[in-house]
Amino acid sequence: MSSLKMVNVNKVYPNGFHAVKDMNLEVKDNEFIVFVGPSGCGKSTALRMIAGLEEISEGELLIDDEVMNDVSPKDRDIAMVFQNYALYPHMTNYENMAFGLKLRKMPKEEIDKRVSEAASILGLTPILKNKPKQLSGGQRQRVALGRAIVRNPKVFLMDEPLSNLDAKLRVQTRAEISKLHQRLKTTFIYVTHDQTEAMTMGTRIVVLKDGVVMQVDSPKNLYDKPENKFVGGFIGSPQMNFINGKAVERGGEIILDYLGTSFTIDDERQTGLRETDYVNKEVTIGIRPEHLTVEITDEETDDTGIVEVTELLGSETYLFIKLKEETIVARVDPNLDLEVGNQVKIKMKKDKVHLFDVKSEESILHKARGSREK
């Protein structure tokens, strides 16, 4: 069993840059945790602190309830897979995979056994005698994975391991890493800036921004129940549309006014706005492109717009629609006969609308759920 805990972990560099701020995280045995966020958000720094490659400025790192702050990287029983593979070019693939075990003075029979097992799992057996320069990027990445597997570590750490691969290989290797996690039944912590990787691989995802944890949750909850505007916009592709609006009560119902038009929302959202005292206040409306319906219309009204750009992706089409001063993105069926210049009517699915505080950017529905639980 391998659990990992970060308690109020901070990283401050000598120049004063605060890379990671009060990070609290509990990783259970056999979880696949993904750190995701834009460049410079602190995800790789957090991973390197876990590995012991960066010193923790403040707070505690525990593995199996043992404080690791001052334990050297080699004694943490952690294996790390890097973005650039970090293979020795003069060694064969076998020697690269066996190198760490030889340093530990492990018996040759045990080394042979572990390397053979890892090579079999990763399909590397036929190329063990080759050197890294003779391999494709995907094969080199599998050798780097094999070098980590042979150590039987408590925790696997992976720092953007797929970023040097082409699109097809990324998809293939992504699936291989997920299968590897299921087979090894070990804790994985994985860093990526690619939210598709995060959503498809992680049992839980840690979303970071400017060194601060924005939300830790399952992929489904991050998509359906973002706790703030940043998470709502970061998770999902194309990203969520954001529109300034106002929650107004009319005839006993709460209506959203935006861009000169009005929109009725469902009971859950009306209740949330009432409970958090947002009636007759400005709000930020969030709606995902896939939760918009679009139809051609000859009638010019406040909720009609003009299609400015179409992007056909085969199984779906992205429409960029000019609605007053805003550009709204909709994801629609490619069979819809829509082209640039069409006038269209846009409708939001009322049970899929997200509402955020204009200043704090916190989700109003999340706020309402939190107040109910107290």
Ligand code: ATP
Second form
Amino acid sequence: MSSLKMVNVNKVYPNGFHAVKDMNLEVKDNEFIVFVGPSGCGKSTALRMIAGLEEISEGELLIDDEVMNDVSPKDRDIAMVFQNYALYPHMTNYENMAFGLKLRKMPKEEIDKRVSEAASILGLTPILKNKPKQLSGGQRQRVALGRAIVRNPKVFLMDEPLSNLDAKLRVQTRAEISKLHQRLKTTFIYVTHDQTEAMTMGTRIVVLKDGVVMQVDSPKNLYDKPENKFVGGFIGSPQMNFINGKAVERGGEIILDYLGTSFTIDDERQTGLRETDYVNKEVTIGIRPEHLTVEITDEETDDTGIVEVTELLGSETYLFIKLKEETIVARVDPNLDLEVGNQVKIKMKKDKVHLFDVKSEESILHKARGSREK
Ligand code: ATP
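To complete the pair, please output the form predicted in complex with this ligand; the form predicted on its own was given just before.
Starting with the chain above, the whole complex follows.
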């Protein structure tokens, strides 16, 4: 059993750059945690602090309730897999996998047993005598995974391990790592900038932006209930559409005015706006491309748009629709016969609309849920 805790962890580099700000995280045994965010958000720095490769400037790191800040990397009982594999070219794959155990002066028979087991899990048995340069990128990454597995660590750390692989191999290896996690039943912490990897692999995801944790949640909650505009926009492809609007009260109902037209919303959203005092205020409306319905229309009204681009992907089609000064992306059924230049009417699904504060970018529905819980 192993748990990991970060308490108000900060990283300030010697040049004064504050790369990780007050990070708090509690990882339970056997979780698959993914750190995700755009380039430079601090995810590698956070992982390297856990590994002990980077000093923690402030705050505490605990593994199994023991403070690790000053424990050297080799004594933390963790194993790290890097993007560039970091294999020794002059050693065979067997020797690469056995190297760390030899350094620890483990008996030869035990090393042999562990390497054989790991090789069999990863399908490396036939190539143990080869050297890394004789292998494909995917096989090399498996040797690097094998080298981590043989150590039987409390925590596996992985920093973008798939980014050197081509698209097809990346999808395959992604599934292999997920299977490995189910089999080893150990805590994994995995860094990626790719939201699809994060969503498909993580049991929980930590979304980072500029060194700050924006949300820690299950993939489903991140998608359905983003706590802020950043998470709404970062998770999901094509991206969530954002439109400026205003919540107004008409005939006892709260409706949203946007781009010169208006639409009604469900009770949950109306109540949320009322409770958090957004009536007659500007809001940012967020709507995912799959939560729009698009119909051809002959009639030109305030809420009709024009299809500017169509992207056919086989199982779905993306439409880029010009609506006043905005471009709205809709994901539609490819059988819907729409072409560039078509005049269309767009409707948002009432119970799928997200609402964000214009300035703080916090989700208004999240705020309402929070104030109800208090
Ligand atoms: P990427 O995917 O591009 O690696 P990341 O989210 O992993 O991004 P980090 O590598 O953690 O980002 O870097 C976070 C920020 O800290 C970046 O702005 C980076 O330039 C800065 N940084 C990293 N290492 C140092 C260093 N040794 N000294 C100063 N600044 C650094």
